[in-house]
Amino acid sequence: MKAVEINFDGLVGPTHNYAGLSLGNVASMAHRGTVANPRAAALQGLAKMKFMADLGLPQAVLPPHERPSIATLRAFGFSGNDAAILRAAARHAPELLRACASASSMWVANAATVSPAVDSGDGRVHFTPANLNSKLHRSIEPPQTGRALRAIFCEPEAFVIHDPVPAGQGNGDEGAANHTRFAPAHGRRGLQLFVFGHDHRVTARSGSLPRRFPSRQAFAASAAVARGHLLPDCQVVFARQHPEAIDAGVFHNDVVSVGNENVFLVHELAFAGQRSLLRELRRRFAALHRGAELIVLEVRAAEVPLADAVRSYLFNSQLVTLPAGGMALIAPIECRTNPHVRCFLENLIASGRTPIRQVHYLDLRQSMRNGGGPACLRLRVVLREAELALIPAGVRMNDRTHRRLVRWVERHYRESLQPADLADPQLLEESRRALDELTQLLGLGSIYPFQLV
């Protein structure tokens, strides 16, 4: 049955700022405390969505979360009205306030893991919101993520929205940023690669664990998602991140590999035991599809050093299949300014020996300074035509939606924001007004707690 991949991009929220909350994310750490521009960030994200739609690719929007999260501050013991809570948190727990005001929900590659109906045992599309329990500012996201997904994918005969994997030590789940699906075409059965950083069953050996930064994705969580999505064992492969990559700033595996249909672009230091893993992926893919080839493009460190891969976010590009055939890489503009990466991409396209025929460079600097590139900003969902028709029309990106959302951003978003501004009660009020209007524009109804009071 014919199917398409639709990208749901996270719309940047009004509290976009650089609080440096993410240990292991070198860009986030490097820009801590600098001034952000929420309006520019949102407009850059919308420009990316419009660009994808103009390429003829299905594109949609996921709304941001309400921030600052007053409910979380109340749970930490702050009381009084909203303004009093913000003032007290700024005075007594500024780091907590920064966590509760983070706009990190924009990176919806971490929002959930998705399996299409053709892969699942019950013939439905499965979503599991990630628990994101490795970082406080992200661990408060799953309830709102679940509400948004249920509002968009609301037909239970077609879609299943699971609860997150239970949080706890050794159960961290970071969503689709550690998941890749391979198939000859989106509508064919897929081989699903789940990537983890640590496994509680394995005793640490010398050199087997990162030393500088902690890993975030657990094998237990990846296995739980695969079981919950009713995936056959023959269509699932588990792989462990290379500790050296994690220590270099590869906090999610989509910073060091990207796949699409039958193509896998991967750095040679992405995985532990990479040679055997790639053999296994090729073997499984061929067995699943009668000898079809999985095209693996392994990038050597001599071509693109790991530091350059992290700095440029080459592998956090989106790899997409174009309507007319062939594939395109949607890369951040930093890939064009990095000499090693630019040279690699120019040679890749010039060779003509791979399905990747085009590279498009987009300006996403506001997101990149927090460590989020093109792939971080999108959640990939493979849908059959009948399933696609069930999605609210308001979330689909087109010329009209783009114009309406640009005007919405220009009305509601500030041009500059620094961490000290997060204690401003007016910012909270501005955000709530913006989100209330947004749900009407997108046709989602009341999905935020403040709308239900």
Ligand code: SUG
Second form
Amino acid sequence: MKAVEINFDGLVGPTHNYAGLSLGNVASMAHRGTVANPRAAALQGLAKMKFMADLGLPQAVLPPHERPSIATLRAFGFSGNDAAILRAAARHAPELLRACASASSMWVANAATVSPAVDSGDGRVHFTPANLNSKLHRSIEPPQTGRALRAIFCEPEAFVIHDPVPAGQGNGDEGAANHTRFAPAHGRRGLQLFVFGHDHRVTARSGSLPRRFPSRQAFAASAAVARGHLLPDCQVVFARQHPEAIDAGVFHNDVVSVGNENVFLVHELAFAGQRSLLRELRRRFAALHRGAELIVLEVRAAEVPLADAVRSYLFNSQLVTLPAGGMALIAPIECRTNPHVRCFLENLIASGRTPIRQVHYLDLRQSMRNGGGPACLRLRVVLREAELALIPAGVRMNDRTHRRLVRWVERHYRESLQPADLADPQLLEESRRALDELTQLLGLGSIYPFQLV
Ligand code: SUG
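Next block: the form predicted in complex with this ligand, after the form predicted on its own:
Zooming out: every chain and molecule, the one shown earlier first.
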């Protein structure tokens, strides 16, 4: 079956700011309260999408969510008109207002888990929006994610959009950031690796849980997604994050590993029981594909210490197959300035012994300061040609879409924003105006609550 991988990138929303909302995400914690640049952030994201499209890779865009979320503030008991609600929340519950104003929907690797038709039992593409229940600011994303996915993947013969896994204590699902699919080519049957941080069955075992930072992804949620997507057992592997990695700031597995087709680039401290996991992955991959080899590039801590992996976001690079063959890493610019990582990457390319032929460094500093690298900003969807043709043309990235979205950002986004600005009713108005125009630009119809009333 011929298929392509199309990347959907989350467009940075107009309220992009640094609120320090994510315990366990060291960049978010370090930048709390600093001044953000929403316009620069959105333009950096658009430049990445354009860069990918210019490499000849299918690229599309997912719209940001409406923020501040007045509906959430109302659910917390605030009442009156929008301006009164914002004023009261800023005064009595500033932390709540910050959670309701985050532009965190940009990190769409956490929006959903996706399984292509070739893997699922019913021959359809399956999406499960993540419940994101371990952080309040992210737990309010799933309903809008569902609406956006249903507007884009609207043909029920081809696509299934599930409800999120029910939220509950210890039931967190963080989407594709903890999921990797291996196959000799995108269109072939895939081996799907579901990564979790905690498992209610083993909490008592010593050393199995991080001590410093919380784990976000539950085994029960990963298992539910795999079941819902009708994946055959022989195509599913579960693995637990190394607790040391979580404690070092690896709040999602895509901060220590990245896979593409038959290549897995992984830090040696990514998983508990890593040696046997890698053996199992190789064995299962070979069994699925008549002895084919899964190429595992395991990076030693002596080469790249875990702290440097987290600081540089090396493993949060996108690993993509180029149209002319070979693979490229799309890395954050921080990888070029980190001496260990730069040296590792230069050697990797110079060796010529792996399918990775090129490294491109992109400036995504605005998102990086909140712990969001290249891979966080994109949701991978493997589609056959007929499925690709069903996607609304307006969300596909090309020169024209890029030009129009750049102009749109320049018209609507503020140059700078700090947490105190989040209570400004003007900001809410500006955001709604921007999003209303965006749905027209992307040809998506009405998808926001403010458009639906
Ligand atoms: O959930 N940061 C996001 C970053 C998500 C990165 N995604 C992946 N690794 N796939 C998070 O921690 C910070 C927001 C703030 O502090 O203002 C934030 O939500």
